[in-house]
Amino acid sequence: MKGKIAIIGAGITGLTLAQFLKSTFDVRLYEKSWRPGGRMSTRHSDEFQFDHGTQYFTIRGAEFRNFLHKALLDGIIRPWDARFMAFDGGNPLKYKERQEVVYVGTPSMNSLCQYLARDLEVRCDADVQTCRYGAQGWFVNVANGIEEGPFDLLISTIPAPQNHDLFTTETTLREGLASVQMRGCSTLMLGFHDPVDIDWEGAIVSNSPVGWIGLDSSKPARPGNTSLVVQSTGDWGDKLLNAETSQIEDLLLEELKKISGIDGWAASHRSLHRWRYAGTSKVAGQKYFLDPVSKLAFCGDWCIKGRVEAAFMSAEALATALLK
């Protein structure tokens, strides 16, 4: 009889874990959103589509490339042949030579997570409120008040601060979780019926509240109408987290105009999303956390570095330890 594992979070980390463990264990994932993905997210609105979380990712290690091999063959991820520019505040732009290929999910960033989840048991709209460990194992209580379990092992892949709050007394790993520092991000999504007057697809910005400007509609297999994403830096993401929506929009629109000349106030569509935990300013410094006594584990990109491949590396390392 297979052991039973519960995984909290169905982003890249949780889905990778489940793929590695599914042949040996019965695995169930709990995801508070309406679909898997985490920060690999896509928002649709009328004629526009926005990757409002992760903008792109790289593939550096052989293990990650092997893991994504079939997704590459199936066209679920594709290279994004984007011209990147570098801005220093409002100073003239400079071409930023890319040292490696960047990839995106197609037809949306979320497509990769949907692909990885296709043969897994994922409970969406399942916001885990409490977790309880007893003689029989782990039990989880989701927002509807139903307790599910027992599970032989519980793994959480949500951001470290949320783990620290969720597991208040059950683990000796809290000190390691508390050391992790994560940053927020505000994402402004702008849709235009006419093309914008720029000759680049991505801009990395310094010395500004804006950290990134991306022409999402230039990514492979996207809808034709112009979709632009403007993301704040982590510092400003934290500062603006509780600000009025109009205040955040006005600041990002002013910066967008100063940096690129684009008049975002003329957009046909405008919306904002705030990420409380988008990046990691201080990582855990180890690939995962595992407490064999309480049968509890934590992993995520925040263990190594705030990158998609880091999420994979953390999950692969934990899966290897469990399978041994």
Ligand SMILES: Cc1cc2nc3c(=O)[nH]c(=O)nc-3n(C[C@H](O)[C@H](O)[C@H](O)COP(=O)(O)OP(=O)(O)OC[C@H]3O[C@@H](n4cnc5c(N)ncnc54)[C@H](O)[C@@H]3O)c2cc1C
Second form
Amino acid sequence: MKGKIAIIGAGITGLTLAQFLKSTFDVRLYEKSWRPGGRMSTRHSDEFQFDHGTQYFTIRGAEFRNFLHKALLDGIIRPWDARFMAFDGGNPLKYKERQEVVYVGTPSMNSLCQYLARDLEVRCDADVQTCRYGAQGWFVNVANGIEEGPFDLLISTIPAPQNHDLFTTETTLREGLASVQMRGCSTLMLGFHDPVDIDWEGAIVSNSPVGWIGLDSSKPARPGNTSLVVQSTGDWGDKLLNAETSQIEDLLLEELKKISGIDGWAASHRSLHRWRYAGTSKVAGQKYFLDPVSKLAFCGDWCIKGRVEAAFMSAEALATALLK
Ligand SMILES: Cc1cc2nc3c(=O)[nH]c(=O)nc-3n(C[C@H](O)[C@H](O)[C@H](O)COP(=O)(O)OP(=O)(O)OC[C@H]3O[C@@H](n4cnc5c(N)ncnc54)[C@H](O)[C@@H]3O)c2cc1C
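What I would like now is the form predicted in complex with the ligand, since the data block earlier showed the form predicted alone; can you produce it?
Below is the whole assembly, all chains and molecules, this chain first.
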């Protein structure tokens, strides 16, 4: 009989793990959101579409390239031929020559996670509230009060500080989590009926509350209307976490105007998303955490670097160890 594994979180880490482990184990994923994707998410409004988390990702390692080979062939991910501009505060510096190809999910960032989830058992709207390890194995308790299990192994792929809150008694692994520091991010989404007057698709900004501006609608296979994403830096993301929505919007809109000349107040659509845990300023420094005694493991981007490929690497390393 196959061993049973429960994975908490259906972002790129959880889905990668499940893809590697599915033929050897019975794998079930628990995802608190209504669909897989996590920080590789996409927001839809009536007329506009926004990747409000991950903007693009790179493929540097051979393992990640192999893993994504079919998704690339199937057109689920495609290169984004964007012109990037560097700004220092409000001042344009220069076009920033991209050294490598950058990729996006198509027709939305979320498409990759949907694709990876298609042949997996994913329980959505399943917010794991508590986990219990008993003589038979692990049991997870989802928000609707139902306890499921037993599982031979439990793997959590949620951000480190959330693991710290969920697993209050597993002291061996908790020590490793305590040093990890994650940053917030405010994402402002703006939709326009007309094109905006800029001659670049992405702006990397320094010395400003804004860290990134992206012309989302210039990514491949996006719907026609102009959509723009403005993201705060991690520092400002933390500072603004509890601020009024209008205060955050005004700050980002003023910076947008200063940097690009775009009048975001005139946008037809305006919405804001606050990420409590977006990037990682202090990583765990090891690829994954595995306690063979308590049959518990943690992994995710925060182990290595706050990047999509790092999330993959963490999951791949843990899967390799488990398959051995
Ligand atoms: C604003 C922003 C911009 C970014 N830009 C880039 C970029 O340009 N390039 C890049 O490479 N990376 C970028 N990243 C980082 C990238 O998104 C992450 O590295 C990657 O998506 C992490 O994937 P993950 O699976 O480890 O975590 P997540 O995607 O966070 O997945 C964890 C999942 O667990 C679920 N979950 C949490 N708690 C529970 C619970 N109790 N029960 C059940 N499910 C739970 C969550 O809903 C989530 O789906 C960005 C991130 C953000 C937020």
